[in-house]
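One chain comes next, on its own, written as structure tokens: the form predicted alone.
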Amino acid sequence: MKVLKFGGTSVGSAERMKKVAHLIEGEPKWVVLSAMSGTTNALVEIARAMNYNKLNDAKQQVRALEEQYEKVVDELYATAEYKKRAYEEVKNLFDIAWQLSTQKLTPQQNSVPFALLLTYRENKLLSIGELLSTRLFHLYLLENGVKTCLLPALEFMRLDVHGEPDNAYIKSKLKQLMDANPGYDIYLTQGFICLDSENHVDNLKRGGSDYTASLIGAAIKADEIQIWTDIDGIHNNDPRFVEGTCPVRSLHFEEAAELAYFGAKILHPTCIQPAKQYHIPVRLLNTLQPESEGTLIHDESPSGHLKAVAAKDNIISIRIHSGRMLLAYGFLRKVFEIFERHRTPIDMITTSEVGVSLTIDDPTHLDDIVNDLQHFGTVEVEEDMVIICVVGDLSPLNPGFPSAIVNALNEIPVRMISYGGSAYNLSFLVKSEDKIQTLKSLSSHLFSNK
């Protein structure tokens, strides 16, 4: 059986959704649904309405998603009984959203505490999105004959106290809800909806739909996992900076982990673990053009190749120089502690015998973090720079390959080189504004004969 995966486009209008069902046909297989494109930013926009009390914008919002809602339904059906249907399912879910949107929070209302009471609500709303997706689609397989079996993700997918996926919970759900409902030709459920380890209503954050798709693959074995989206798999560079890229046909799992992590916004970085822990191939396609060979990731992909370059904006670099780094034993690992301490993980780092430098993204503890490493000496902090990183075959065997990427650099100015704890990535640090250059330097050293 397989996995597939539609993105928020790919199910973004009622003559969308009807291009998917026809694409799902044949033998039967698992379907993960994204909520419509833009409902999950009108959504989050309600939800910052309702943080500020600001409850009049809100209602007035929710009325002209609701809107939007009841035109597809118009359009997606064709008979009187299943339009009705689907009104109902819009009502009784934009009811909760109007419920949600009444609702005044304030500091004192209970031992709860007022954070937790707003994302509590906000996860609450955003989840509507996938349920309306869901069950819209839902209603249009059963109006044109199609054995369609709907499995709520609120019922298996959970994550654990740390926030990580309950994989043992998820396993044995799916395996109890498949016993109780065999012989479906489609199995129906949304992308990044879940419970947390208390059973409030949570998500894997943007993008985990795919994580959802793998996920369930996993636990059931799938032959497939294939993520639909609106592009034809992972090109060689980023072609809104770059012309002329083309699509990756084939990638190793490891190389596709690193292009998700560093920037490839096909593709969920969380997705790949759970596939490549199976050895189950996940195929990326084009729902605009489903006939496109599109990516496949797999445990085998031809060696001796450089496959393509990703960017992360966003980075931040920190340098610690102190000259107590000199055979200091344990410093590295007070370093790192400080960094664990504030949950802060590191993207790449580079030592020498009288600093550290390295990277982070997510800026909410930088103050704190650069308190600390003070007590080890001078700290340096530059934000607004990006990591770009290249793929494919850098292993040892190939002993060309790193120099000529750092040939194709000789214009750059480069602030930092990662290189050796992978054989699938070299990567390297530059200020934003050489983004572009660097891109396309890249491209037309590396893949110009392509």
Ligand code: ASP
Given for the second form:
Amino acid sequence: MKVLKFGGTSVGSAERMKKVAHLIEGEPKWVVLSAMSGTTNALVEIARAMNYNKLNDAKQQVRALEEQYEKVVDELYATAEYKKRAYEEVKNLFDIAWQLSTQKLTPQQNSVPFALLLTYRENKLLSIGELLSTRLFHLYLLENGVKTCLLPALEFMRLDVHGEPDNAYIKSKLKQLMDANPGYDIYLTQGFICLDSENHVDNLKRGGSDYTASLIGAAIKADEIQIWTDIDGIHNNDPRFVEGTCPVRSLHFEEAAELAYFGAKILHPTCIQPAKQYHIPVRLLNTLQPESEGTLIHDESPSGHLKAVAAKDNIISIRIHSGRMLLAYGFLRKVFEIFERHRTPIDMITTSEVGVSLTIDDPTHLDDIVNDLQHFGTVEVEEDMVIICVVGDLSPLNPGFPSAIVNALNEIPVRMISYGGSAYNLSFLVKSEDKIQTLKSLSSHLFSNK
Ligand code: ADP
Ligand code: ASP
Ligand code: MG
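If the structure you just shared is the form predicted alone, then what does the corresponding form predicted in complex with the named molecule look like?
Zooming out: every chain and molecule, the one shown earlier first.
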């Protein structure tokens, strides 16, 4: 069975949903939907207004969003019966938003930290986006006679105590649910949303519907995972900043995983991992141009090429200068232990005789980390940095590629370079103000003749 995920733009209007219904005709498949485009952002804004106790603003925004959905219902269904059922669904879900926006949270409620209460409320609110799109699409398919089973993501998608997907649980729940509901043409579910290990509504972070699709793909050992979006596959550079980018037709899992992790917005940072683990091909396709070839991510890929560039924003660099590093075995272990203790992953690292430079993207524990690191030497922190990652066949068997990349950086003040961590990636750190120039320069030096 294949798993097809449709992103926000792909289901962004009644007309687009009808198009998706055509695209999924044929053999039985899993279909994962994001919220309609703009909805999650609107819900984030509503949560923000609630957190600042601007309840009137929140209510107005809830009302405006509800009106948009009423219009979608008007346009999507042909029959009075299905319009009525869809209005009821919309009303039920917006009732939850109304209740949340009138709820007064008080510090110390049930001895749960206040910040956590706000997070629980926000996560519940955000889940409404995917619940809306899937329930409306479910009714549309039923109205059109498609044998569809809507399996709620909150019944099988769950995180473990470390906030990672609980794969064993997901697999066994999915099996139970599919065994109990055999013979459907479409198994439909929500992307993005899940439960945490204590059964609070949670999510897989922004863009997480891609991850839902690959987690389901891995759990059911799908033949293929398809990510349908608004562009014809992964381009060789970020089309939001660089003109004239081209789709890359074939990527190795490792290359795609690096691109996703290092910022290519088209893929959720960790969504390639489950597919890679079970060797399930991932195809990126364009809902607006279904006939385009898109990008195939798989176990093979033509070698001898540089493929693409991506940028990861909001990076913090930390430099530790220490006279004691010279010949001091155990020094790096002590540094790494600090990051481990504060549950903060390190992205990039470079070392010299007198110091270590590394980067993180999660500022939550920055102050504590810096305090602890100061025991070893002087610590410098710089925020607002960007990791730029070039992926392709960067094995030592292609000696010209690192120098071609470095040549493209002639004019750029580069802060760190990392090469050799894998055979697929060379990455470096620049200030955010140099990001666009760097991306453009890499495209013109590396891909201009393609
Ligand atoms: P969806 O809502 O379908 O999940 P996203 O907005 O998350 O879609 O991802 C698609 C967008 O990613 C594209 O419209 C494009 O602007 C952006 N993007 C960033 N980097 C790339 C890249 N390397 N290749 C293609 N698209 C990219
Ligand atoms: N709706 C969520 C978001 O906007 C998840 C997704 O689109 O993948 O981030
Ligand atoms: Mg996305």
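Residue numbers count along the first chain shown, from 1. Only the largest set of C-alpha atoms that superpose within 1.5 Å between the two forms is called the rigid core. These numbers come from a predicted model, not from an experiment.
Chemist: Kindly check if the Cα atom of L117 is displaced 2 angstroms or more between these two forms relative to the superposed rigid core.
Modeler: Comparing forms between these two forms, the L117 CA shifts at least 2 Å.
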